[in-house]
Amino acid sequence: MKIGWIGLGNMGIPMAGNLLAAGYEVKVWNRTPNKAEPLLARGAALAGSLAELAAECDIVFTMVSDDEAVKAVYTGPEGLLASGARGTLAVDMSTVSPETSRFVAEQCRQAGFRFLDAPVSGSVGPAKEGKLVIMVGGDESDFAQVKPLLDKLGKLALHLGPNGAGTSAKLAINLLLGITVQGAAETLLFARSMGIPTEQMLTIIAESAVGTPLIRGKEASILADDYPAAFALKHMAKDLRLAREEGVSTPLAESVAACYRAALEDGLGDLDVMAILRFLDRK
């Protein structure tokens, strides 16, 4: 089985690397070809075009930044669906709107492709470790075909229903992620205002019923006030915008979406999502 991989950002490189490590033949494509060099050194091949990738691969994964990028990769004039290939199974692991997933799925059907939306919960660390949670929408038989590969990428892969179900679940879990990160930031700032050192408050959180691997994993960044992006704040702002466009309007959802949007406008978009702490501290 030949595997194609499109999108070599912070997530795409370790995920494609896990498929290489599992012994699969992987061919990659990225708008910036030199980003493929770490994978080429491990045995991956580089495709010269999306058409070449579609023609030569049985399954093609896409992991790109947003709705516009997904549509360009699939339906652009030099995209996958313009290749003339038929029968290819495309698996989009990007975080986009359910509407985009359903649109691309229909375009794939018309072009003779099969399509799954399969976004992931987890950032760079789980991606490297193959411990992502993968939420899948689409035909169940297509899910069964790709599941052995998904099992190399994540600790759990769930089929949730038709196309759009995977992206719907991703927006829901990222709403909780945004609320959790901002809640921790507000807690730390409140404790600090009362004289409780951040390091001690982090210990209290970690040992309490509300302690999570997420916050424990951010401890070093919080204490150093240094936020290299494992999951960029700009992506959280985008995901919360998509959730609002899908109809969520609950009090916490409205508040957290506004806060991340303001942090993005304040120039923190390329930092890690935990940089919401820095934004709130400035207020």
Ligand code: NA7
Given for the second form:
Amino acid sequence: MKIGWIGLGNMGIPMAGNLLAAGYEVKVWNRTPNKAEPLLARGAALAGSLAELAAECDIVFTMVSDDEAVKAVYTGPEGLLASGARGTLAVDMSTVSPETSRFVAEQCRQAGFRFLDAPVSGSVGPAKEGKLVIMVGGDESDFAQVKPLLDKLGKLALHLGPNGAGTSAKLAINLLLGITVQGAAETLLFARSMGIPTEQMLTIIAESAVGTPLIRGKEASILADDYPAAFALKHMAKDLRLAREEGVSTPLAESVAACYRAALEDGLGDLDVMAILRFLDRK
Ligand code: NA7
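One more: the block was the form predicted on its own; return the form predicted together with this ligand.
In what comes next, the whole complex appears, and the chain from above leads the way.
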């Protein structure tokens, strides 16, 4: 079985790397080809075009930034579906709107491809460790075919229903992510304003009932005030925008969506989501 991997950003590199490490033959494509170098050094092959990848691979994964990128990769003039290949199983692991997942699924069906939406919960750390949580929409038989590969990428792969169900679940879990990260940031700033040092407050959070591995994993970043992207703030802002477009209008959803959008407009988009702390601190 030959695997294709499209999208070699922060997530795509470690995920495709796990398939290589598991012994699969992997051919990769990235809009900016030189980002493929670390994987080529580990035995991956480089596709010269999306058409080449579609023609040669049985299963093709996509892990690109947003709705526009997914549409470009699938339905663009030089996209996967213009290749004329048939029968390929495409698995989109990007976070996009359920509407985009259903649209791309239908385009795939018309072109003779099969399609699963399979976005993930977890950032670069879990991606490297193969411990992502994968939420899948599409045909159950396609899910069964790809499940052994998903098991190399994640600790849980769950089939949730037809196309769009995976991306719907992803928008829901990322609402909780956005609220949790901003909640921790606001807590730390409030504590600091009363003279409680951040380091000690982080210990209190970690040991309390509301402590989460998420915030524990951000401790070094927070203390160093240095936010290299494990999960970029711009992607959080995108996901909360998509959640609002899906109809969520509850108080915290409205509030965090506005806050991450403002932080994005303030130039913090390429930093980690935890940089919301820096944004709130500046206010
Ligand atoms: P990154 O690190 O921002 O990487 C984004 C990837 O998407 C990268 O490979 C980009 O290629 C690619 N991209 C972006 N726009 C396009 C277009 N128009 N055409 C083709 N390829 C494109 O994101 P992450 O890896 O952190 O996250 C990926 C997804 O998981 C995202 O949906 C998150 O919300 C969750 P480039 O290298 O810039 O040429």
